[in-house]
Amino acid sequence: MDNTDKKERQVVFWPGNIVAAEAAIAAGCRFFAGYPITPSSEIAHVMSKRLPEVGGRFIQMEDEIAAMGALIGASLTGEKVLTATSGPGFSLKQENIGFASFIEVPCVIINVMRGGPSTGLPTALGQSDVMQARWGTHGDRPVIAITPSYLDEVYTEIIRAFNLAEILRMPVYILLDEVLGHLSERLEIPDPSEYELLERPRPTVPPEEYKPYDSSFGDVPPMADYFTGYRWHTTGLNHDQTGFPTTDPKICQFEEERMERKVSQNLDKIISYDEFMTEDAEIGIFAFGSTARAAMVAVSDAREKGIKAGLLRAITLWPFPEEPVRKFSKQVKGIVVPEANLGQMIYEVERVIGCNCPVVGVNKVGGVPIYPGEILAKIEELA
């Protein structure tokens, strides 16, 4: 392309926290409801000031709970939304958010992991919440969780997260933690003529024939705004296509299989991964978040030591993505994975792979970043 056409970026210095705000601004948010919890409060602090500036409303709640619950009732009205949290918050929205999936109502959800468990290290990094953005509610529900490992992609990502949650009327989270969330880096802004962004679908039919769960309409039906004329029921309970509550057992199982489709039907569209020096690897390194920097440098480590590394690193943690890492699986005699818990996503990529190669971990929970040369030292053991 001639640079005579593409449009001069704004450069910027900015942490984390603050490159995720100023993305979800860029993608059309328009409301935040959250309560102050480290290390994700500059994202709040942040809201409140820009919000009132591009037309949109900051609310402070009580509670992690309540500030869910205001979520869900500004996504009805039709607006882009956002909370962000940590750990512990996370926990607490664990409830609201099983109805939002429920009820398929797009959100954004920020968790920027700290230690734990409870109160764990407020200030400190953490990667310990990746099986509970799976798992963290009850029942079957679809998810989407990414996992950016770079400021640029903090940007990028959470825009896409909003268009996710649009165009598959479901909550999306993004997991950073406390070292994206307080690091500063140099940052091009892309212009907003780079990237589209995408809207729920909406009903078409007059408001005496809208179903708010329609399914002739395919595994996403058309959401109505609340305040726009059309009326709807939502529930926590099984509902039929009314929106009102059902205990055929048809209706249900079809219901959450719909429900699951939304996801498992899109998975081209959903996961994103990236890979470093992995034609000709030998032994592998699978990673996220910003433990995957450390593994990027301990490959480039390991090259030099004459061991041919490479990366494969996870941007959706959540669906996993499966072939990838099979297919990386068959082409080395090992994989590494550096995480900062003491094991959670290892197991993933063990079910995964079978016996196709052995997996080890490495693993740190005092909240102090896993430095490349430990992750070099498993790779040494292996190869």
Given for the second form:
Amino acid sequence: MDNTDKKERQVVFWPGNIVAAEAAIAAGCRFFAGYPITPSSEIAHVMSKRLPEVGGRFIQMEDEIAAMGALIGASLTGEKVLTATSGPGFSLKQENIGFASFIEVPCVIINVMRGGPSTGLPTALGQSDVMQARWGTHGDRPVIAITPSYLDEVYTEIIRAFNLAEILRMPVYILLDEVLGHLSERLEIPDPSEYELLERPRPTVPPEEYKPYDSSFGDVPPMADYFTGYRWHTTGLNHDQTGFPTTDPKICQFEEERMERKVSQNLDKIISYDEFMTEDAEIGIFAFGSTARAAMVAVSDAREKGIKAGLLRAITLWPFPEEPVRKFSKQVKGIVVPEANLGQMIYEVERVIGCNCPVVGVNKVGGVPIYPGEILAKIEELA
Amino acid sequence: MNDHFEARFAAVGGQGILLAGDIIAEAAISFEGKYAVDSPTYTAQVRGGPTKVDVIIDSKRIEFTRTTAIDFMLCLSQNSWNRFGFDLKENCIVLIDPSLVFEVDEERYRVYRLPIIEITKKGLKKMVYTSAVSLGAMAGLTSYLKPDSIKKALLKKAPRGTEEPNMKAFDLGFEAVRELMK
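Next block, the form predicted together with its partner chain, ref. the form predicted alone:
So here's everything in the complex, that chain up top.
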């Protein structure tokens, strides 16, 4: 964001879930469908109040998958749409998330992660849905998942998530966790002049010539709004450029690869990460979400003890920031991967860096955050 | 970690103690230009069960959002003390209402006993002002934030029409604790 000539920002002290809802409104979201679930419920709560105030619609559906269905329908009419959930709801939504991905419908899905499998720990933190975000629904499909660590980042990344969903015609995940959802901290609300709001590409051809997956316009074909005279068939079956089913292997191969290219050819727009004291780092940390904040403290504490530690903090978790992690691994003696699960993103770090350096996890479940001292202990082991 | 302050407010759900945490954070942010984070407990027992809110204040951006060395703790229930009486610095200032909290570690902490509930009942007639009395007492016991900043934040957060009793409650808490310290 350009900081020159910026207007005075409003300083607020809101919990993360309220920040998320307000950011969605600022991003142009005008439709929310959901099924309230701890620890994300405040997002639905705030949207139910705020959306009618800005001319939007809120609907509480009978269950999670129906909420995802309503989201797809609303997006097809041209609205920017949001749902919010937590682990169990994320599982229930997966079928329709796959459908949204395949028919290429922009939408933003916030998962405020809780602890544990199944119903788990509704009121405590976890970071154990990160692999589900990548692979939770069947079949191959591109995925974007963003994991902010600070509440000002929650705000700006949600705006970015809506923009990415629109310009790439696909679902985008925001993965928060209970700590961020309920934490209140000081943040400055950016003035609307500080960011851009982007829209999905819309057709320039007359309705009779319109094809919803017309790749002659590029990998992100223009998307017509329903009820505007453009006829458009959506199906979860493999389909051709017209949107009607096909089993032609060549077309299926082409279309799935085109979908994948929307992400793989736009990594520069999608991947975002932050570095803290990496320049001369000898011990690396890879972290994301609220856990990365403990890692920040661990880096400073290690430096005080004379150990040159540095943090690579993923803001975009999927697609995985392969290049920065690979580069980092060539510089350091070892990488610590703290995550509030029993070891998920550590696989990705290992995959990407090969044998460049050893990788050790700091893994904690049970709803209690990882403390800086626990990360520091691993840093000291590697040093 | 200079200029770093951690406070915990623990009570029984419904006593308005979560709001007290919010007010302290607001005072730090809006009236002293500091950074603050506040993490409330989030349980099914928000009413009637042990509840707490942790506030961390610093002049720098706060990275780790959980408490590790608490400087001040207010506790209004024995059950809450048993559950949340950890992470306290040695010499932590502990403010309790002796009619509600009976056993705390006197050797480790600086314990102050103030009949907060009785002061509220007598002076305000309404228990909703418990948190304002507690904030006044906290302002009297600690010097990290200016009492005036806390008052301003209390006014900002108080529902319209309750400004006067809230100010009175704050002053009662402040005076009572000063009396106690004499």
